[in-house]
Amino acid sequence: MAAQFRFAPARGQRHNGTMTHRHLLTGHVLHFAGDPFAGPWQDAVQIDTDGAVLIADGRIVATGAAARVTGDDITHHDHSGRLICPGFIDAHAHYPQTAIIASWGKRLIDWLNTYTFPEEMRLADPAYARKTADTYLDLVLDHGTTSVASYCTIHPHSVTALFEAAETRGMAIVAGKTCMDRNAPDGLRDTAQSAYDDSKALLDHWHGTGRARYAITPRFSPTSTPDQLAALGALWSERPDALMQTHLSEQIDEIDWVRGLFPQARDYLDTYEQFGLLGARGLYGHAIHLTPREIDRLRDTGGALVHCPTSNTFIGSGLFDLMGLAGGGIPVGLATDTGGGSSFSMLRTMAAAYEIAQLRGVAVHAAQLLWLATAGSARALHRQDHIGTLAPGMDADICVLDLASTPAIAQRVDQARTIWDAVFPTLMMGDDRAVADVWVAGRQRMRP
């Protein structure tokens, strides 16, 4: 079992409600000036090898030379030789599937019936839902992930369990009740009306509460009737500030299934569009086998795609066109897709994204991978003004990577000629051992 973190106690005195104690982190600091898929990555991403980040009251106060201040109210955290980057952001996950990660031998539809649905039925027990939520969030924090967007189950208390667990840890999170009223077991089906009612009540309670954001969540069109999709589309039109998350074009046999269920639809995306479920605050997971029309509509509407590379290889879905889609102006985030994905680690996810791009004939740069796992996912979740970047005013969600965490990585770094040569091996071979320090909303998580 991975070693779990605990939060360090807050330090300093409060004067007029303001925490005066500050923390200075020094080391290699990752900075973003733009989208590295929209132009040369060198213009968008830099690493300050003598960098500094000053944090106070949960936010980043200064970076670079302006951060290098001294005083009795400052604790210095020396991360020389390490990479200080934004906390990783997992833009598509299923926390209820934590216990079934790395289950053998199934493709999508069989995976759902054999592993996913039986496990999700166990979350009918509120105590089990709370335990699973706690386990999941501790695991991702161990791996340097400070924000997630997760599907829950049809049970409203499964949503509450995750939001409450995230609130305890101070995490920025997106979540929603998964809605299904067909092609699922009896214990996992709701109705069009209850999907609307439950989702609205949860949205009203949680959306914008602290760092929580709500996502209206039809699992995918095969498990929702047209009536349910229309009800959820109506809710989104009433609350356009909410996000909407679902799945799109993950596997060929899934697309054939959708075609049979929606014979009048122009394509898979149209099964959402015709019910008001296509928009700029939409998150569409996988999106591997898109038609030209679907690509054009996604670009026109600003809907974001979420790349889930370990899942796509683990259950044999296909090869996402990262460079074509991200380079073509469509927002793209990165995700583990736990538990169809085979790892809780965004480092492993970056490695898998690199490998899939190689199979499509493109070598993605480390700068682009890090951007996807942080600023890119933040943009997909419409949280780019708060998380995903180390800049003054941003929330202090930080992951510090040891660039020589194992002997295999260390010996490769010994041969590095540039800072990027030193960073890349950790993206390809790193795991939770590479996570040297984690900060969530300005609070440090310490290993026991």
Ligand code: GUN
Given for the second form:
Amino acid sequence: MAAQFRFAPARGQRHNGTMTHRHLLTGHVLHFAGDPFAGPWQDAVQIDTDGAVLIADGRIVATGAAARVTGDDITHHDHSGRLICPGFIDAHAHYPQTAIIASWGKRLIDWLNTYTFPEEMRLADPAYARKTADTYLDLVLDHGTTSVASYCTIHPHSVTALFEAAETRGMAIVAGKTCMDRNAPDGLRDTAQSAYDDSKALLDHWHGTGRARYAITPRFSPTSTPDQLAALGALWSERPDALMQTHLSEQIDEIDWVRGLFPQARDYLDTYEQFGLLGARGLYGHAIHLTPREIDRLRDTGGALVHCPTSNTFIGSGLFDLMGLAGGGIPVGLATDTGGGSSFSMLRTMAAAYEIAQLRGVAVHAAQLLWLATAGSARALHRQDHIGTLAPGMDADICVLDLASTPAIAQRVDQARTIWDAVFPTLMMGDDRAVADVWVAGRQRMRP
Ligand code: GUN
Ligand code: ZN
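Can you return the structure of this protein in the form predicted together with the ligand rather than the form predicted on its own?
Everything in the complex follows now, all chains and molecules, and the chain you saw is the first one.
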């Protein structure tokens, strides 16, 4: 398939003149030229079936024909028949919920009280927080996810644990201390002042340190007093370069509760807007039951929505309007919502996004699903200049997919007539067994 590629000098020359080792990956290569929800997906997404990606010094230095260089300083990784993608980006997760993923039988508020809060309490122990962070990041890497935006717990050391674990692995992550000063159990509440002070100290320390970025994180309006929301809004106005992440309109009962807690607010989004927590660097998870005013305000301000489809079916929340919202000019990212979501895999997440859209009468194309899990999430996190695409100059975060990873998928792929027909079964039926190779900032992750 012919494709237009941008080239950068395919040199492994360091500034001091010494040669660095380079890696050449060949196979089917996924390329993005734009947003496949803004126009025909064919104009925005291509697969170069005879593709190549050259990596040096942690970055992609060339793709396509320009990448096909040879030399003593180059290791060739032959991924013939496989799909070389940007590493997956999970735009909304709760790493502290790793151990309670797939807990039975509850809807949102009961699920929080029964499973989530008791588990988050356990991260009061810094050693347990570190262990959970390590387990979580190893799991996501096994699933081909190279970046996440994660909530932590109210404990500042839970943020340190995750950023340090990510630093060890070279991963670009977004994270923040979860703030709650009401409607949460003893031991899991902070105050408006301590939420401000702790968030500010963590933001000052971590935001922009290496690949780390900070997100101010009020959990959701039911667990923050107006004073706390105002304090965090003030912090965001002092540090508008930071991100802000929270939950929005996930379940009907939750929305009714918010209405009772904030009688003056026009709607759920207004409980954030009133306190300076609506903006372009805002990430609003779920956003299933939105009013027309909320949609207009999100479009006007540029805030991003994060679609969490396995969570929305698992906790029984509802059917996100992917086509209406992403097609209507609102930035949308894709996420597992671990542990409300039922899988660490962005492949399972793409399958659930497809199924939810089908229930709304729309068939999302594989190209659109892959874009959401990579470039779309990168744009939502404002990291699109560094991650989410395989273009020269981008960080070399890469996930290589085996398109015949199980007998069931392999026999289906035997029938495929086009490359997209060969890719789609892996998106629908694949899991960590499909992840053949993972690179983080140009370093190959050795699978155990
Ligand atoms: N709303 C507030 N907190 C949470 C959480 O931890 N998970 C989900 N799915 N929704 C929430
Ligand atoms: Zn969540």
